[in-house]
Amino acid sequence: MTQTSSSRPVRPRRSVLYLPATNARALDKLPGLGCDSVIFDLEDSVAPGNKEEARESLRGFFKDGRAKALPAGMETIVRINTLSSPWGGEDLLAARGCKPDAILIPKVETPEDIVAVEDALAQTDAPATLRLWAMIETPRGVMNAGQIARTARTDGARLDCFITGTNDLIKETGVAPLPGRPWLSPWLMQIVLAARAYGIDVLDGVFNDFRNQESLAQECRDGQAMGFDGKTLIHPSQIAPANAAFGIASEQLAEAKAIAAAFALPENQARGVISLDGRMVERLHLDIAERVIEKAALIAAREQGA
């Protein structure tokens, strides 16, 4: 049966933050934070001499009890190195044994990328409920975008949510990373364009300069503005604005929750279309009301500490 995004889980992903899989320090400070969300990163924080102490670093944090330690909620994901490439394999094997939320494919650049994992997830039984996400980074899989994306409309698809890797696509391209990002905008909207298609969240890359928080909400608020369902961060302090900006304002929770009651009146239970406030509503708004009153939802739970 094809997937679609209104059968997916409502998961708040507002603040996505990266933690080198060898950094002892940053692992254990992770249950007093407060994003949405973390990256274990095996691949790019990493050195190529310290793969294997990556991989026994990640082992060991899901193994003694420091992972059940986390708050309810935070989602948990593990960035492997490519399969190409010498670390790859082991650090798949790592990763389905840790049994994290979702395992971040790098430099993915057709749908064969995300299918070569889901084949080899399949190999070890992993569970239907082990998701993958896609990191877009490099020009190729910018102009693939749309196809790679199709593949979470595939029976038994496991692809999940989309990052956008700015600064290999700044480094590949040679674009000036410029206050805005005016070179760099129409690319990130291509990729929000293609996750929206088929579904399926979308990450807005890291903010380097993370003593800057004037700047780094500026970004945000861009970002959210662009569609992206949260931001990437690099260092706790960016946590804060990355969850105002991207969570649920009280005026938008209102509306939904207006729609949702407009709908729920006995005599617009089998209408496709009613007025609301002078202005048209589809039933498709429903769908998206009730989605951002169940995300609003998880967050308050979130931020509760429940």
Second form
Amino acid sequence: MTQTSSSRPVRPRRSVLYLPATNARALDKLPGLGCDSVIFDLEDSVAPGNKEEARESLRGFFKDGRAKALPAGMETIVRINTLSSPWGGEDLLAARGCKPDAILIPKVETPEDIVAVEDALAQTDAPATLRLWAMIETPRGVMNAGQIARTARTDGARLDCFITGTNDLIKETGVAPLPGRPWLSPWLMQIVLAARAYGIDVLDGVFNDFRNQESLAQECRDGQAMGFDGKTLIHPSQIAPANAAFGIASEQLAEAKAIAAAFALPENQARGVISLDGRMVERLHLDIAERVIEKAALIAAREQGA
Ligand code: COA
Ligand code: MG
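Next up, the form predicted in complex with coenzyme A. The previous block was the form predicted alone.
Everything in the complex follows now, all chains and molecules, and the chain you saw is the first one.
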């Protein structure tokens, strides 16, 4: 049976911050930040001449206890260069040695790009718990997004999240980077649909103008309405707006609890559809409500621990 979107695990990934692995001050700041996940970057934010320094800095961070001191539940991801680049092979070994939660592969264009990294990881006896994330950020990546997402359904698969690389997509296609993203959105929606078809998470691209809080908040709300699980970020000031837009509002939680309570009543337990406050509520709404309640609990636990 196909794993549907609603049966994928609930993991809050509201705010996913990129951090160039060479930036010592940013690494120092990280334990005090409230992002759900952090991506230590070895790729585009690190200049070609600094790739080895970036790997060293990352190894140090994971080895000397700083990674263990991060807030409980903060997911760690390492973005490597592509295996076809001069740095990808060594990046993969360094990332594997750090034991992050996931490795992020940039510029994924075909299912084989995922399989190549899975094969390389198998040769290093990587634990089955190590996940792969994939950036969809080229025209071919968007066109093949369904086939790429489908690799998540094969035995021993590691793929569990897509990231839309909007800056690269804009560069590769020539589409205008307009407010509201009118021409980019159809491709973003295609990526969301591909992820959902095979039960993986999907995150929106970055907002470059990091001093503009109002437009960032709007883009976060747009991303949430488009079905993304969260937003990738470049600056600490972007974390709070992303957490707000992709979190659970109190009215949403109250509604979810009301739906769960209504279906739990003895007279409703065998019913597929009920009426609640004048609206039709089906069991599929109960599925959604249960995910909302679980996500709210995970967020609350994380925020208490942060
Ligand atoms: N993660 C953690 N801390 C960060 C950070 C990040 N991504 N970006 C900035 N900070 C820290 C800075 O180190 C600085 O700390 P300090 O006060 O101890 O010196 C503080 O936040 C304020 O930074 P600020 O001066 O406002 O920004 P900046 O001019 O130093 O840096 C960028 C701006 C865009 C260059 C920087 O935010 C950055 O490198 N972002 C990530 C870029 C990236 O990874 N791109 C690849 C994916 S698109
Ligand atoms: Mg990119």
